[in-house]
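Given next, in structure tokens, is a single chain: the form predicted on its own.
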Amino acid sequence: MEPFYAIGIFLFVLFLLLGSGVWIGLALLGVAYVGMEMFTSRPAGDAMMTVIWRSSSSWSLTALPMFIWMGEILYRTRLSEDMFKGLAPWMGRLPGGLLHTNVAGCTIFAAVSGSSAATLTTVGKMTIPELRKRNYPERLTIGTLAGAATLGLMIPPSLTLIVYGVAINESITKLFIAGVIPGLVLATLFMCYVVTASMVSKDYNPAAEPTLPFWDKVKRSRFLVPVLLLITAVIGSMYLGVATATEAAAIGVIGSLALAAAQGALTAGNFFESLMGATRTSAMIALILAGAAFLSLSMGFTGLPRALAEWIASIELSRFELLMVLLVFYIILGCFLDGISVVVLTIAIVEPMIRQVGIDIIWFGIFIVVVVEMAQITPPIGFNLFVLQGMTGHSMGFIARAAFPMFLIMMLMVLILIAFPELATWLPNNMRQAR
């Protein structure tokens, strides 16, 4: 019973610290410190120093600040304006019209930014005014943007997948490549929703788009070429085995700096702001990872992960039943914590469970990212909802209702992943390894 007694202690201290407003990283360190003092005779300070250094000096983590910096640089360019110019001529004649630019734009920007919030802000600042001007239903505009922006967590480079890979000691490159097909499938489901909603919605009556000759559409597509080349260089270099995730991040930073310079957006001010923005975000994630590493060590001394794995084995849950339990667990946890915190807080306990029932580690990384995506649009702490509230001025209730169909689509995506696990495993199993 001692491991389960330890659960109560850990949860009490964690919620006490979080409720007092302490940063999540410091809260995790505090919980781990209490656990070390109560459940082991090893000096807590010595253990904390050793574990934090080991977790912080991981070579895999070097990709994290560079991918964040790449997104910060592109956030300060005219990328969203160029994407709309390049996409609008092709999307305007589809059922659902320019609402598809929300999904397509988020998909493209997600492939050069690992952040859901950056994807939402970059695409939203251009599409929301344009869609309002053309009388598209506000509910569909807000809902599709809220859902599609979560693709920033799945389509590489994904900050959540980097954190998951470091926490579980798995190849970041393989995790990135595993997210490509599920990300595109989810984007396709979002576009199918746009088509269906445009047909059944009573207030769908946008202004008609002018018909453009084919070659004019092709000419406007030139605005998409730079970012598509950047995406190809980053993802293609990893898939072909030319570069590791860290090396691909360096390619991405150089490419984004070149793109910003070509657009005339690479001023000294923008360069400094992007660097400081990347530093702040990286430091925040590094603190959370350090706290999680120390907490994992502390929980290991209690025998908690092993005891839970044995308990799962004793009640003989099937693979599907365990995944459904974890789905509900992560959705509830995601209502109160951000995605990266959810991953690092739970992975030490969840890893033995999934290994016990033979779940593929790479596949589970994609599963957990889809569920974390749901948390981005789930009240009361859904981060995308807060960003949209600041951008549009709508009430939280209106935005949450508009995003709810996208939440259901993500639930469908979870079932599709379970039914067809090859969606997440085929590409990593067939990629070349970087030398």
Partner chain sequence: MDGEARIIRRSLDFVYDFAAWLSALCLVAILVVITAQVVARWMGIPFHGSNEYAGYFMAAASFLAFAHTLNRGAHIRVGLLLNALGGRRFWGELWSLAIASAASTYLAWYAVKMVYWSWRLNDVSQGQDVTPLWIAQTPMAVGAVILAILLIDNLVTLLVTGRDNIRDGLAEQSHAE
Given for the second form:
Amino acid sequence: MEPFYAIGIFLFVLFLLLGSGVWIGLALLGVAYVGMEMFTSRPAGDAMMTVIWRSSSSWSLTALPMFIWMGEILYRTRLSEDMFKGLAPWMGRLPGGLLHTNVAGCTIFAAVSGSSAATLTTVGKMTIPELRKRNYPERLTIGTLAGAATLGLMIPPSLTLIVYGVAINESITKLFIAGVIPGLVLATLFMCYVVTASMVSKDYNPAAEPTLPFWDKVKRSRFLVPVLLLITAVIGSMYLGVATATEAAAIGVIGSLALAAAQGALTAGNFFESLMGATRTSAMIALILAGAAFLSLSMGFTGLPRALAEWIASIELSRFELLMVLLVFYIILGCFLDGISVVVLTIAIVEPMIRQVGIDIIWFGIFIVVVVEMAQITPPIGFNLFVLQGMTGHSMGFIARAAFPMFLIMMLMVLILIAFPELATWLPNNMRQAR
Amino acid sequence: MDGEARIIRRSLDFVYDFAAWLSALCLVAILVVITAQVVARWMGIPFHGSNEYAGYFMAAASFLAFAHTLNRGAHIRVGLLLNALGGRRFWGELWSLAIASAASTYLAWYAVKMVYWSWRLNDVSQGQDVTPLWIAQTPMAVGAVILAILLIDNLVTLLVTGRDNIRDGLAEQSHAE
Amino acid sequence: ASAEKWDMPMAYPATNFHSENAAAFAKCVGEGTGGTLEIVTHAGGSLFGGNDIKRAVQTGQAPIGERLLSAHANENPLYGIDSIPFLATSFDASEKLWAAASDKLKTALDAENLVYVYAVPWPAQGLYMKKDVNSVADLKGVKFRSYNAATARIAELAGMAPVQIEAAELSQALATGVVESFISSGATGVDSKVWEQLTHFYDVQAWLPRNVVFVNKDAWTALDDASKTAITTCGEKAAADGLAKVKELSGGYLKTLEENGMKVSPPSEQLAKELEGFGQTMTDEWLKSAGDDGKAIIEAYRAN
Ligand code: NA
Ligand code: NA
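Next up, can you give the form predicted together with its partner chain of this protein, since the form predicted on its own came first?
To see the whole picture, the full complex is given below, headed by that same chain.
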């Protein structure tokens, strides 16, 4: 029963360090150190540096700061205003009205940003005041925004998928392309919810939108052209295979700089701020990844992941049962941890299990993303809740309740993904066969 | 605060920020290397070792910014218990700074040791760049040392003044999610 | 002696024949020592990645490990002896070359705190193409995947356009025409279903790189004689079994390529001759960096 003894030790030290507020990357170093000292006579510090150097200097990781930087630049442009201007004329008369600009805006911005919170702040800084002005129910505004912003993680680019791809050593480009269709399906589900809620909700009584002639609407759509060009350049270059994920990210940074320059938003101050912001955010992720690299080595020495995978195989869980167990496990973890930590903490243990039962590893990446999206809006630790709290001044409880229907929709999305795995696997497989 | 203490404070803060600026330069360097790689491919010119160079800049960018990032509150931590401590928060902060100082000192020690051995053993990259690894790894060791200094700095500051220099950065932390 | 556990990092997946062979070796050692030395294999880079295994074993972070030795040719040109293109282009020639190099390699590894145990070759490297190739002239301008100094040099000699592509991105690069040709073993082609993009496989047997298993010298010295004997005997057995296995597999991979519609053939006489010329050039270049030891090996190989 040595592996289970190991689990006990690991979990105890992990909870102790994480729970007491030690920065996550350093806490992981601590846990890994304890594991190394207890289970192997190998020199822990040297082995630590071997894996930390390897993971920190990984070429595929460079996509991470580039996509973060791109988002930081776009945040400082007029992009969100333009998106609202371009989208609003089309959405105004739909059932659910301008609430759809939350979903559509997040879907579009998700295609140029790798982060959920960045999507939330960029889209929200425009839609929240506009929707409030028009008397939309606050609960629906906040809830749909909190949910739809998580599309930032699923629709490529995606920081979560970069971290996942680096951890399992699979093509990030493939993972990105796998997220496209599920992202659009999830966006559609959110829109269906907006329609339903607008019919059911008693407080739904927004100011009517003026009707615009069709050609005026088309003319207003010109505001969407720059962002659509950028999306085409970034995702298109990956899909067509002319660029790897990292290269697409570099194209994205240059494109965003060009867009900012065209809008006159590219001041020295903006450039410097966006760069320093990207520097900090990518360093933050890098510290977690460094800790996780050591932890996964340490677990390798204990034999724990393999033992667990063999145990899972021995109790003959079906794929569905295994996924349900993992779903519950991840939802609980997601209440207390951020998405990136959830991914890196679990992947060394979960990857062997997944491969053992024959689940497609690319598909599982999308599964993980939905679960991490849920984590964004579950209290007590949910970053979209924090961000919205800062933006609107509402209490965590109010925001979490407003976002709860979105949590249920994501649960539904998990089931849809399990029922129709092709949603995530068809496009990447097809991409490979294209001539 | 007397003059000497102020000078130490200023120099330390300058070191943290200066390292972060270097780190930002590394991000720009990554952009340049990757763009050059794309352009070289279009033009059919081989650019040997581009992936390795991008990787070295990645490691340098990360490690050199660790300290500055921590002071700005952008490194993620689980703050539930700390907040619940209320008036006794000092002890929680002391505990987590002590653990973090120990962990980062350990990291710094072995990072420096790694560079030393890469230099002693003449280790070179296995890629086409054939870079001596000690050169590529030095920024990582420097960054790790600066991080350790920063954490010990905060630990001492907390003990002396009752509070550390770390900003509350929930907004910063959210950027990665 | 009390029971000891050795963790053995390996770079390739557990189902790869090298990994299976090493697992058999580990079992053999366990039985041979009556359980006093247990070797636990960690396949798929789950402990250390391929790039780090040699250094990890050198410094005692792992007591034993397996590594594609030619990846370390930057450190010592001798390590690249098995990967000089078109020098030894069959299993027999490769065995001869390895026998000629063995002593010098063991000495070089020993100087790096490593004890040589055994080595098993990969299937020979062939040329994947999208069209008929009868001579080097047909290769001119073809977009060719280069991933190290040797493949870049081949591209240069043949007048091909080198494109640097990582292994993980290879199938996508092929799908989209970023590359139209590459050199690799039949196994790679089967694993990546290369017939979806390319049409020809020329079995040029460019080189047969080897995975080498080595032990940390301090860990080795600390062993009792019985354990050392067990490792040596099991290592010899693993080398022989591995060679037999790879010969069997090589044919199978080529057959699979053929069954999926690829044209699999040996190079034409002219192509073979021109490639041999490249081999001469690249061997001469290698000799310049490999010094007297390298010269001695090549002379011993050619004398046979
Ligand atoms: Na995204
Ligand atoms: Na949560």
